[in-house]
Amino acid sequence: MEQLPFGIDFGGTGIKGAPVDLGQGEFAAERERIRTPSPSTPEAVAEVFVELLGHFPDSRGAVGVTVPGVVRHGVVHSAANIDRAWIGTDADRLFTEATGRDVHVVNDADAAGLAEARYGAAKGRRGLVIVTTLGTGIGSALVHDGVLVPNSELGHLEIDGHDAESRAANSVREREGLSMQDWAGRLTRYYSTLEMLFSPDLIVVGGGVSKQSAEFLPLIDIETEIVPATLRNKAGVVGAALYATENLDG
């Protein structure tokens, strides 16, 4: 296990991590989860990472970390659902120094997109794949011939005068009590806009609600092939480990 990379999925409520077998796209040991500290400052989260890695003393490879924000060359530039202290933080350097490991951070939706492109619903697909995660907001990843175009943030497209995720995120469906039929109407508007702007070859739909994809995906009326994600809650950890190993931030 020594040289296996380690993936950490940092979310608003929990921080999950495991060593990853990149040959299979699977966890190499049972995942550990630690509650996200409050406040979730970079320094407090770094302490949790040290604790988490301590559960896997045999794992010595590179460490990838998902962050729910825009990440450019290891620096975090937005913080919608985490502490604002993250903005402007060189997270690669902070976590590398705190853990004594080679750490690389990546946007959480981008990590999921990489994992789905390499091991999941978009495996072996050429051309442009758009992976979206429907949850509190809408995350997105653009992957062209297996290469990530980072920080696409397509949940924030303005459609009909609204921020797209404010109308079509899964949290909105739950809050407004929308039927799957009504929600699918909003998703059709969203995905048809992506279709018009990007002409993708495939759209992959992830997020926890993808478990119920049979209830709403067939109701989305677009021309592009649209399929559910297959890695589910493994995608962040696996994609982060892949990102760190291949040093995709250059």
The other form holds:
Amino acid sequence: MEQLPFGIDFGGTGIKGAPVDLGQGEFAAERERIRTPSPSTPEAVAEVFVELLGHFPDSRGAVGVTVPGVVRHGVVHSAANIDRAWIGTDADRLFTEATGRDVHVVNDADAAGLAEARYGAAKGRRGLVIVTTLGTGIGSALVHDGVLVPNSELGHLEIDGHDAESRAANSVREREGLSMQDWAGRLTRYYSTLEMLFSPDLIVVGGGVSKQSAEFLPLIDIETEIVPATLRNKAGVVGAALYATENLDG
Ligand code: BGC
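Return one more block: the form predicted together with beta-D-glucopyranose (BGC), after the form predicted on its own shown previously.
Below: every chain and molecule of the assembly, starting with the one above.
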């Protein structure tokens, strides 16, 4: 387990982590979960990472961390659904100093996109794949011939005068009590805009709600092939570990 990379999925309610077997795209040990501190400032989150890594004393490899915001070369540049203190934080440096490990942060949807392209629903697919995550917000990853174009932020497209995620995220479905039929109508508007702008070869739908995909994916009326993610709640941890190991932040 010593050289295995470690993946951490930092979300609004939980911080989850496990060592990852990159040959299989699987957890190499049972995952641990710790509640996200409130407020979830970078320093408070760094303390949780130290605690989390302490559960796996045998793991010594690089550490990948997902962040639900724009990340460029280790620095967080946006915070739509997290504490604003993240903006401008050099998270690679903060976490590397706090944990004593080689830490690399990556946008959460980009991590999911990498994992789905390598091991999941988009494995072996050529051309342009758009992986979206439907959760509190909408995350997106653009993957072309297996190569990620980071920080696409397509959840914030302005559609009909609205920030797209404020109409079509899963949290909005829950908050407004939308039926699957009504939500699928909003998702059709959203995905047909992606279709018009990017002409993708495949759209992958991730996020926790993807396990209910049978209830809403067939109701989304677009031309492009659209499929559920297959890594489900493993995608963030596995994708982050992959990102850290392959030094995809350059
Ligand atoms: C953020 C993205 C993130 C997505 C999913 C959006 O509000 O801007 O960076 O990937 O939510 O968490």
